[in-house]
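Only one chain comes next, encoded as structure tokens, the form predicted on its own.
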Amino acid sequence: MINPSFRKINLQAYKPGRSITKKNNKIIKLSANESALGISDKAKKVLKSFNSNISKYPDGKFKELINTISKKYNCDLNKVICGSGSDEIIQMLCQLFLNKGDEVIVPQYSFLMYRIYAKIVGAKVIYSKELNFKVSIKEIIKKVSKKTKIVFLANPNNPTGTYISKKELLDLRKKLRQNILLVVDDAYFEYMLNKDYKSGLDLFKNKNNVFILRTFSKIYGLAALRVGWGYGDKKIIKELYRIKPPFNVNKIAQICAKESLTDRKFLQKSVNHNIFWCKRIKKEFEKYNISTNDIGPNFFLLNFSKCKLSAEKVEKKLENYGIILREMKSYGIKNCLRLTIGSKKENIFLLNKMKSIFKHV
């Protein structure tokens, strides 16, 4: 039997953060930079008393969602399109503007979906180097040629944790050819509350190449709902129209969204919580030589190289006790593991079994 042929691509599958282990039915998972307090009160409550007809479809423009998002953040509502998490508008940004031998610069620690897209349409990824985990807008520069179309970067970076400050990022943009695209992922902007820090969407609002992503998947806590949007001029837009699925946003997701952007008291829970324990974390790991970027998003990059024991080790030990944290072996990164702030709780837990793991090291 001779099977229908395909074209066969060269790129390493994504690898998401572990969610089981063989050993613990009760997990503590800290490897996925998920929201350490779920959702917002607001979200609880459509998903309560939700009722409306599911065997309708969906508002394929997402009208009530983006008016939401317009007003919440002083932007145009023409310029905006939501996708199934902000991964499917890097898929999209993707098949629009990439063609077979371009060329895409992504840093060399960044979210693996940036090169997983532009390698499925045939683009060449570049990858620019960091200095100490940090994104370098000279070693970026280095690396355009004639042929990049695109740069993403994510800022904060994940899985780093480490970011460019608003002078950076306005150097980056000012030193790239203009007919180059910048792709600014926002993900985790909302925890951050450095002084030299500015999201891509205050900076470039008003930009036509530079393009904005945002996520709910992350402080708003709607990960499983995968929805996500993204900010750029208003021909791209209506061309990303053009290309995206029919109902790619399902209604609840709509919903939930819009709601989640309403409740203040909940992101600024959120914010505290992650600072406070962002602090106390690092302290603690700091005692076993285990360095961590600088405090920002909800997420550690915890290094090991002056630490007694290794990231694998202590990562093993920590399975013995239900809490998976995320390799980074996938990413290129040699004896290091990153994790995520969680609940009060699971922190409290974790910083337990850390004693326990450390006290005759």
Ligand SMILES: Cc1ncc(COP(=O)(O)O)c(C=O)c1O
Second form
Amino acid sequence: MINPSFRKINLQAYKPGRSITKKNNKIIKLSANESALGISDKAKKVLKSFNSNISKYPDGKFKELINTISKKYNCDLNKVICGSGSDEIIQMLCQLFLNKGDEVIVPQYSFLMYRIYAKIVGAKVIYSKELNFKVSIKEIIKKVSKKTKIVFLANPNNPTGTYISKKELLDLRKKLRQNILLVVDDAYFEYMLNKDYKSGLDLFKNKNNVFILRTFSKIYGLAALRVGWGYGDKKIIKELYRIKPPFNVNKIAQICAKESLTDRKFLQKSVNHNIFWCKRIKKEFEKYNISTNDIGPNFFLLNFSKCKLSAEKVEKKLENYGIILREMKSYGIKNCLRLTIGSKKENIFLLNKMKSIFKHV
Ligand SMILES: Cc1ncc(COP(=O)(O)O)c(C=O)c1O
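Now show me the form predicted together with the ligand, since the one above was the form predicted on its own.
Shown next: the complete complex, the earlier chain at its head.
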């Protein structure tokens, strides 16, 4: 019998941050950059009392959510589209812009879905070198060719936790050919208090050749509901609406996202929590000669190159205590782990266990 044939795509499937250990004991998951404080009370209220009719399809144009987005960020609602996570918008951008043989530039250590979706549609992924785990504008520009269609960039970057300044980002857009789409992924921008940082949306609201990504999966804690949004030129948005699945964001996600946006108290609390624990964790880890990126997003890339124990050893020891960090081999980064800032209880548990691990080292 001859089986129906399908395309063979040369790529490594995405491996999410693990949420179970071998022992499957009660775990503390610090491997996926999720919210430390759960979700906003306003979103909780929606979930508790949700009695809307789910036998009817959700709004495929996300009217109420987009209205709230445009008010909050003072941006044009005709330039917004929502996705089942920002992930889906990355996928749709690749479908819309890329043909076989086109080139996409991504920094060497970057969010894996950029390369995965680009490869699926037959584009060639070109990696630009990073310097000390920081995105380099110069290296991106070096990689531009006639075939370059998109440059993807998360700022701050995942998994390195570093960021490029407002000046560098503006410089990048200036130096890139006009007809290359620059995608700036603002997934972690809410956490950024750094003075020289500006989000993609703040910088490029009116630029036709920049596309911005935002998500409700990080600071808003709605990762399981799958909702994110994109902002770009009206013509791009119009085409994205034409190719998207008709009801790609479910009703509960749309309402929770909308409510979360108006909960300033929750947002402030999350930012304060993050900065407090980043400072404390950074200081504690330095005692073990584990270095990190500067404080910024809700995670650290832990570098063990000067530490007496290897990243792998510490990862295993923490796992025995039920604490899961993100291994970095799948990103091609040696002797490092990525740590998400957890709740107070989780962070204290982690720091205590680190003390035990390094007691006799
Ligand atoms: C930089 C970056 N962009 C996008 C995403 C995907 O987010 P979403 O859950 O909205 O698909 C992630 C998730 O880890 C991320 O780190």
